[in-house]
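Below, in structure tokens: the form predicted on its own, a single chain.
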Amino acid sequence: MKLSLDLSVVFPALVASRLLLALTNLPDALKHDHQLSSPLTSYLNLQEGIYLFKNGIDPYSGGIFRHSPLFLALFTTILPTSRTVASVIWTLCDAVGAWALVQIWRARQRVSQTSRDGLIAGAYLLNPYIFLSTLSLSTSPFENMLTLIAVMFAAQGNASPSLLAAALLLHLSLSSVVLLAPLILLLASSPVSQLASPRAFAKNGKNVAPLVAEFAAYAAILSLASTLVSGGWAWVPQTWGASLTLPDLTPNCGLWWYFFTEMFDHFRPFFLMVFSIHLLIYIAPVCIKFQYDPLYATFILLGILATFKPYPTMADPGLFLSMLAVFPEIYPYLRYPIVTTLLHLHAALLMPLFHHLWLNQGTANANFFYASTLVFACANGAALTDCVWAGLRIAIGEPQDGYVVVQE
């Protein structure tokens, strides 16, 4: 009983402490922070859209509201929108996400409980990238929660709930389509670690095709529901289209906004295509290389998504870093964990400082803040490449007889 007692004590304590923080004045101080929320996840934009919708005005006509119509349906019929209630709901989203991460860990280990359960939950609930985004009332915690739920059900072999969660996630964030392939591979195989003994995935189109069809059906039904809620198809270019055309160049912690701020208009369509395709080209190589361990492929693609998506927030790399706790077998094979940690610490200090100097004090300019986001991208890239290396290197094992593995 000791193992379950650890999680039963740690988990409520962490959730309760998070809730106490959420009920303070911190959300009011953080909700304007561009690192924690984007035009697609801003709580202020969500409130504006809900107000317009309740007063009979199309919220998608002004080019400000870019949330899914599913949020309109949720917050105008079921859930109230007061700040106190929102803080509770957002905290519960993180609690569900942490619980799902624990279930993913258990499924990977094929056990009902372990001594690391509390550590896994803490890796998510104590991650500053995640809980600061939650305190800012960004809708990113909803995306993280649905991502973890989809992966959890896939790891447990429950196809329909996993695909439904993935379809819901797609409606909140179009970029999450990159996770569909590894999720389907995970449903068609096993979450158990195969990194140390890779075996080729037994390809069976008869198993994969129905899963793709079921996901398409869920996505179509949700699209129809969104159209009925919003009264037309105007939500498509304002939500999904925003991820492809980047109409709002509000600063964020990603790589797109400054590049397209400086872009000449006649080059813009070409580079939008290049940036969008760049995010997609990783799907096939990662899924093929880690076909024997699709849960790890999902983890790697989450890191790629967090680094290169159009409108990221701090919660996106936060999810990737928290999921690292599920793969302790790769820790001995990480090459530069200290360097990566210091890069993240460096960026975490620089970004708020340069953001404040630029937008609040007026003593800096956009180059300062963008330089700090480049450092943040380097930190995410270093963590990502280190995890890819470790996931491949573990199959070779420890060097023996003085020999080491080098790349030619």
The other form holds:
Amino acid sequence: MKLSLDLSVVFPALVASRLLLALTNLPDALKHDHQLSSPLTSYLNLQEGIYLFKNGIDPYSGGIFRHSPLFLALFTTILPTSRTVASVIWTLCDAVGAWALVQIWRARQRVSQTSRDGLIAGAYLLNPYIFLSTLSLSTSPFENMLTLIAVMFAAQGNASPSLLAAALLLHLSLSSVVLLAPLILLLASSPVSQLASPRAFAKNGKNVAPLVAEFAAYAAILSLASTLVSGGWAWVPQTWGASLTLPDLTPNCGLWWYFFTEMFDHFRPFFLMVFSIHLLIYIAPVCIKFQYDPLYATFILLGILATFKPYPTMADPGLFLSMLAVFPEIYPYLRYPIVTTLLHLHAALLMPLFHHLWLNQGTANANFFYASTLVFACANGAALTDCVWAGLRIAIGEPQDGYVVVQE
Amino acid sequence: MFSRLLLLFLFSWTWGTLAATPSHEQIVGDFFNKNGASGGSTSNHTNNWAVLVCSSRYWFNYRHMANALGMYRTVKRLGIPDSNIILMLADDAACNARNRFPGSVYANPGRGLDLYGDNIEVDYRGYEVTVENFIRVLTGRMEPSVPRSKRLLSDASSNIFVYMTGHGGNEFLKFQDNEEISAFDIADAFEQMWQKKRYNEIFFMIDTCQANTMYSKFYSPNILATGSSKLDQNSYSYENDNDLGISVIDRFTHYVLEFMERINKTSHESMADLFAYYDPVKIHSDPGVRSDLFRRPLSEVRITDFLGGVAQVEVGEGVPVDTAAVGEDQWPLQGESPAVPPVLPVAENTQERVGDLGGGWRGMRAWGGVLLIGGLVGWVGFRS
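Now show me the form predicted together with its partner chain, since the one above was the form predicted on its own.
Every chain and every other molecule in the complex is listed next, the one we just looked at coming first.
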């Protein structure tokens, strides 16, 4: 049985159906959802900030608008601010992300076309975590798109576009600085799958330092552009500072908010530091362990980002799970994919339910929702650990009769 | 001989001078009577209070509630504010389960005017209408915790209108079916008020059976009293309303209110006119008046001296109009520039920022950012 998964058929169909969905009034129902959008990505906050900006009030003087000034610049000049146009833009953003994922797959396989292209595009566009986030008009699909574009250009060996996309991504989300190291490693080596044959880091001739400098230059120019647009430096503590100081404790699907609702002020700086550094401590081990396959390191770090980000939305683990489609070689070595799937199903069904019971109906309390976010974190963690195991296990080879692989 | 003449001259001159010099009391009296002489009213009060008491409860005493509320409406209409009215009602008629028109109290058959409405202020309601509270209100001897709205904060130049209605008898009035107040109690309360300078003049009106006995025991000055019926006479209700099923007002109060409907704030009708309006044939009883304690002639006492909140106006000479004292309760209206609401600067926040020159630059800044991003993207695309 051969499935017709030709990209030229699947891709337009999926994008068209997504467009149709986006033009209904489903976004109006979803844009308030706390799992699909966070205070940093909410469409309502974006609208408010653009309105304030257009009326001469500094959007960063209040605590509502935490988007980057680049959004202000784009939406008050070249992009119109109507709802239908927004739906179209968000759908296009997802389409670009799906196309970038397909290109990443193709670059990894070193071919220009495969039979699995349609499947990859479908894995991204049909992932409910991703398409519900896009329908809710939160700006996390932009982050996904920029991540995928950065990784795509890095996989194709184009340094400058990749670093520019990474710099843009940094301006949208400070936590994505975690992805800088594997991206640069990827630029400096190749995307081809080396999971089965680990070796030391193989440079392809590019030096790392100029790449870092180029990235820093792009980030600095974009910071200057942001300062120019917003008329001052207030955007820095409001946007980047929000990831570090967690001023807004709106419930989301992450782990930070509940912890910090019950945090005494005396300990708050210490634990903010702990949580932030916690994100950073994964970079070195993952990059060192997977130095022979930086694309896989990127993938793992995306998963870590999705689980431990300050203000995650469902789109972040959605990206991680969709990108799993690019690594079919590890599928035989996943130990408990069904458990992971069921945990995700469990969490994905319980989170909105407990959120509704807590905040809409009033018959539950925050602990219900927090417990479901813990299950969600469990599901993400299970997926992560399984992927790490499989990525390492693949190097050992096929299981043989009479032998069993143990960890010392 | 010459020294006797000198002595006589000195004596007559001294006596004449002394006689011609007005005494201090006369000066003060002249001051307070100045307006009276020119304005036509001889009253020298500066504020008005009203104490309206309905001492009955239960549905079948609906008419007493209507009596008090009718007086309340009249007194308010003629200018006494709620802050100067103490209204004591059992207040169980409007929302009574038997009331076919819930939330309303009517004082005439045919239900033309709703006296209850949504703008009345009852100070003592329900079981708070007691003899003790009434006497405490009059004498001012209360717990410190009693709020201002329940206090009679009158002074030596207050004219007080005291109206009482309910079931009464020979020198007593029944309070809410379980206690009585006697004429002596009220007389003593008024004397306490006089001693403590809590009134200038009191107008006491009472509508009960044998009402005139209630004012027979007063002994304090400046009290004018009137009642609905004399000893051994009942006071009767006016008419039933067919839909409510009970009588809605008493005769005496009905005719008094009928007289009051012709009065407004600027009327010059006097108490003599009111008392002349009494018709024992229509009222079915003999209303009485007691004016021996009252020092002014009744034809010079205006209705609005007691039932209205009229203040004396004194126009000074030689001062511009906009600064003349126009009464105790009014602010100067003319002569000031109309109040202009302050214009709120919209772009205030952006004005304070360094390097921001306001709204016009905002669009340019946004375009500058976009061009910078676009330039970066273009340059990168061109290079690769």
